[in-house]
Structure formats: C-alpha cells, structure tokens
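In the form predicted on its own, a lone chain appears below as structure tokens.
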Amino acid sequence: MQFVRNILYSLKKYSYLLNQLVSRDFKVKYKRSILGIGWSLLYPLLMTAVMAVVFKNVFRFTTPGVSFIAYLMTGLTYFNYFSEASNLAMSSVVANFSLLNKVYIPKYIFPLSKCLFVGINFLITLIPLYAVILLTGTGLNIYHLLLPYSWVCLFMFTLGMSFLLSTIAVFMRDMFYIYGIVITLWTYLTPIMYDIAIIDKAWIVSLMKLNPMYNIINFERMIVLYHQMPSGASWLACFLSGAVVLVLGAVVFKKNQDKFIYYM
C-alpha cells in the first residue's frame, strides 16, 4: 500500500523530528513530578491493588486456575497502552495546527510520535508485571518468547484507532468528550477484570470475542497465564485485528488530510 510506504520514507526522512516529539512528550509528562519515570512502575501497581480489592473481594470475581492479580494486570497493562495512545493521538493533531501552518510536514507524524511515546512507557511497565508474574507463582515458559507478537498487534490497532480518531476530531471536536464515554465502556466490555468464562449467554461472548483488545490480550494470556501455545486461530485473530484497523485508520487518515487545514 502506498500510504504505508510513505509512511515508512517519511519515518526515516522525519525520524529527527520525530524524536524531537516523543522527547517532548517525556518532558512535559515528568515536568516537576518528583517521582518521574518512576510513576510508570508504580501506576500499573496501584491500579491493580485497587481494582483487585473491589472485583475479587467486593464482586467476588475469580479466574480458576492462575491467579487473579496476575489475570488482572496482564489485561490492565495491555488496555492502558491503548486508552492513554488513543486519547493522546486523538488530540495530536488539532492541537499541532500551527505548527502545520507554518511548516510542511507529515501529518501522521503526530499520532505516531504519541503511540510511540506511550509505547516507551508501556515497555516501562512490563518490569512491574513481570515482578507480579514471578511474585503470584505463575512463573515463565518458553512461549514468553512469542509475546513481541501481540505487542506488534497492539501497537498496529492502537495507531489505527489513532488515525481514525484523530481524523473525527479534527471535523468534530465533540469527539473529545464522547470518547471518554466510549473508552469507558470499551474497558467494561473487555474481560480485563472478569473471565468471559461467567457470561453464559453464547451471544454475548461470541459479539465479545469481536472486540479486537479482547483477541490481544487473550493471546498474551494463553501465553503468560496458561503456559500454551496459542491456536492458529488466535495468532490469525490477533493479526487480523491489528492489521485490519491500522489498514483502515490509514485509508481513513490519507483522504481526509488535505481538508485539515479548512478546519483549523
């Protein structure tokens, strides 16, 4: 695809201008924070604590067979790289307007720096979940070596959804808000907190095996959590769903670029 061969000459081309981006995301984010780098570890680790309290012993939700701290961090880790890239991207490019009156350059640029600078920071917080993985008992395996895979597929759904939304927020600065309902749900919607196992209507759970963070995460768990090689289906699943919006969130992005600057 052309626009996916731009994509990768510009990277090149920009990648200065790129690092010069995500450098300033880090800036900004760690600017007078005491603790600096450091809430990336600590963060996944206070969320965990709290949502464990409320769903295991208030909700009484269990994951027979691993453990639910670990069943619960592998989800949360791999959700909040996408809530906190999507919400970043989708702003990233109205709120570079100017300097696109200025200068040329790539417009993909700014939702790619923000999913790669968040990606930095999900990297980040693979040391405490791994520190959870050894901690709870459920131990490595060989086919950790596997999970580079699933974090390509995030990385490709998270930077097509940020194409998408970015795009919608430049004709409709609503989006800003509904989105935060949206991400809201979509977090309820993905069994991160629960197992799909206790939803007993076949209809559901096939309607929620379409949700693309579900088929993510669930090769990441048959991986961490249950010591398995996923299924060729699962592989194809988690592929598909990565590929499929990047390749949409790209056509998406490429058309409607040109009309930016009308509504700046």
Second form
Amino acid sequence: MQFVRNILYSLKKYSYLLNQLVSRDFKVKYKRSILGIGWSLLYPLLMTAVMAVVFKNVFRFTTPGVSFIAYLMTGLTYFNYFSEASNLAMSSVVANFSLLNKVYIPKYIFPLSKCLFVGINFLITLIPLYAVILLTGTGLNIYHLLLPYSWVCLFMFTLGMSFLLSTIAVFMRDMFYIYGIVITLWTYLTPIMYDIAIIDKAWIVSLMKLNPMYNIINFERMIVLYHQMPSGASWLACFLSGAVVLVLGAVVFKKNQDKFIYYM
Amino acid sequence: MDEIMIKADHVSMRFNLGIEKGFSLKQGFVDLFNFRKRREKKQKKAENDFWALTDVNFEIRRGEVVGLIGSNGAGKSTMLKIVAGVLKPTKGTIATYGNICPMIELGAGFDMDLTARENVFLNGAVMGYSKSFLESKYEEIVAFSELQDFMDVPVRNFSSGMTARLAFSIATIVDPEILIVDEILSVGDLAFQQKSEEKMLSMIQGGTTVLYVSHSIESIIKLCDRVIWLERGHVRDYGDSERVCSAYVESIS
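Given the form predicted on its own above, what does the protein look like in the form predicted in complex with its partner chain?
Let us now look at the entire complex, which starts with that chain.
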C-alpha cells in the first residue's frame, strides 16, 4: 500500500515535468516539417499500402472472410506503437544521464514519458485505422466500445518492456543493436501480415500464442474484424500479457535504478 | 531556530573504479578457464573500491550557512550530490527537510531545439517547480536575464553567455529552504557577472539554510557560520569557520 501511495505522490509531484517532457517531444518531432502532424495520419496508411502490395500480390497471403488491408492495419497500428515506444524508451535513461547526474528526478519518468508520447501518436493513428475499417467495408459494431481495454493492456505491456529494456541498456549498450534485430524478428513471429491459421504445426501455434503482442492484437481483431465479443480466455490473456510484463519490468527497474549512475 | 534541516548519519560512499573497464565477451570467456585469475579478480575488485566518503556525520540547522572545504578529491562534490539526492549513500542515511535548490550545474536539461520561453518551463519543471509558480514568475525570470528580445529564439542560436544567463535566472527564482551552492557563480558579461554575484550573495545571506562549497577561503570565512573540513572522505574538523579555515590553511602551507 505504502509503495503504491509513494508512486501516486511522486506522479502527482512530477506530473508537470511529465507533461513538459511529452510536449517537448511533440514540438521537436514535427519541427521544420511541412506536413507536421499530418505524417502521423499518412505514415501508417502508406506503410500499410506498401506491405499490402508486397504480401498480398507478391506472396499471395490471404485472410479468408476479412479484408487483407484491414487485417494488416489492425496488427500494424498496435505493433508499431509497441516497437516505436519501446525503442525510444530504451535509450531514454541513457540519453538523460547528464540530467540525472545533476538534479534528483525519479528515473522512471523518462521511459514513462516516451510511452505516453508515442501513446498520443497512437491515438492519432486510430483515425487512419478507422478510415480503413470503413472504406474496406469491414463495418462497425457495438463491441468497439471495449477496445480501450486492449489499449490499456498494450500500454502496460509496452511500459513494462520499456522498463526492462532501459535497465539493460544502462549496463550493456549492445542492447541498442540487439533489440533492432529482436524487434524485426518479433514483427515476423507475430501474425501481423499473415493469418495464424496458415501455420500447420500445432506446437508452433501454441508457442506463438504465448506472445503477448499476439494476445493483445487478437483481442482487437476479434472485435474489429470478426465482430465477436472476445471470449473470457481472451480477456484474461490480454490482461496478463500487459500486467505480468509491467510488474516484472517495474521490479527490475526499481531494483537497479540506484546503480544507474555508476554506468554513465 | 534550531530545527534540523539536513542530517547526515554515518554516510559512506563507495565507488568502484574498476567498473569503467567494463566487461567484454572475449575477456570474460578467457577468464572463465583461468581459475587463478578469477580468484585474483575477486581480490582486485575489493582493491578497486574507492571510498569517496567514510562515516560522515553532521547536522545543519535552519538558517545556518555551512561551508565545505578540502582539497580536490576530498569528497566535497560527492557530499553535495548526496544531499541533493542525486546519489544514494552506500551506507548510512541522509535526511533533508524542505525543498532543495541545487545550484550545482545550471541549465541541466535545456533542449537546444526549443525556444527560450519553452526552456524556461521545461527547465523549471526539471527543477521541480509547478506550472502556476513558473507562470507567476515568468516575467521576473525574463527581466532578470535581460533577454526580453530573444525569448522566442531557439536556445541553439544563443551564445554561451546568454544561455548561462537564462539558466541562472531560472535557477535563482525560488526561495528554497535549502540552498546547495558549488562556488559562487558569476556568469555572462561583466555587468551580469556583478549582478549574478550579488544575487547569489543575497540568497546565501537571506536567512535560508545553505551548504556552500568553495576553494576561496576568504569567501568561506565571510559567508559561513560553520565549516566542515573534509580530507580523503573523512571529516577532519567541523566547527567555527575561522578556526577550521585557519587550521586548513596551516595544514597546506
């Protein structure tokens, strides 16, 4: 209880700093760009278009019963959030070492601010996602109101991974390179551009279902593409994917944060 | 008047100088099969430990101005960082009561891509000030820095003197309960140097609790009520500033 109260107290105290860090990222991101925030809308559309051409027309991937573009985009929107936020957060502690060496700031604020910053960007990318959902004739349904649950799980998972990665990166800068490879592999191991049904070995499928990103995206696709209420198991898998990783990441981060300063 | 503001209780700080060398895969693999070296390495690790501070005790009461003196590497800056909360002591505890303004290095967290105005709020937030406080003091900060015409210019285009003036103006806007000063800063051109020095002196003499590090014995005697003399991480002496300072000067000559 005390621990939770301490976190809430420091979050309140540093909420203005958090706010400033997030808005700084926004100001810097679109500096000197003509389209500015328009890129947040256009970029996911263009990426999806390129991948759709490659995987649908060249590799002949199909998703029976649902539009391939909508299938691709539901996965990409979520996965891009995860990969961008965790990548930025990983270097956030190391990048702010000069600051941490001068004033006391709770260290978790840097990964958290990156996850929030990319999170706002994620909410903007929901606009092109919904445009695709409507234009492909996928259609809406009442269960869409449950989607924020999957966003919360996605956020928890990403934040937990960010805590883990930023801790490892402090002790071992090799992580920047390793993670680049890992995230590429992860993209292909998660059924984003193909249907999990095309895999015919049962043990591989059950292994793939342990992937937190699969569970979170699956929850979303149940609603958006298949117009179904996600099953109880699906709710639970989605929650555990986020919560377990968040707790794990937070514990590792908290245990090691006092040592960070020696590894500048 | 005798409320304790800073209390250091058996504070010790260890640095491991060997950490710098780091770990490489090749060396780690070679050492894995070299049992003698592994044993030696364990010993070496203990030898590499460097105690920047050992068993430091002091109490600073409200309104006291306390100086920290000692040669380079005596542990003064480490002590300031521990009081500021940047470092956590290896052993012992440090307790501080009240908001701390660390004037250790100014302009921490300036973003060169942002304008001066945006940096006032970002840097202020880093120092732990609230939004309403910064908004109410904004005009004062700008006036003190004399940079009225440049507030919408990115700090990237500032000269180093201008950046320092802005940072100084933000840092000194508060009335902190505990002020941590590493040398009296005088920044900018000649006129601003005088102005900033006066401002710092008035902050130190304004009745707040101050922990002040300086190599200028003159100013230590002038400003401080009491002095802590650190030598290789130990408190060599703690007491009346004139007595401790003269003992310190004598020990050098």
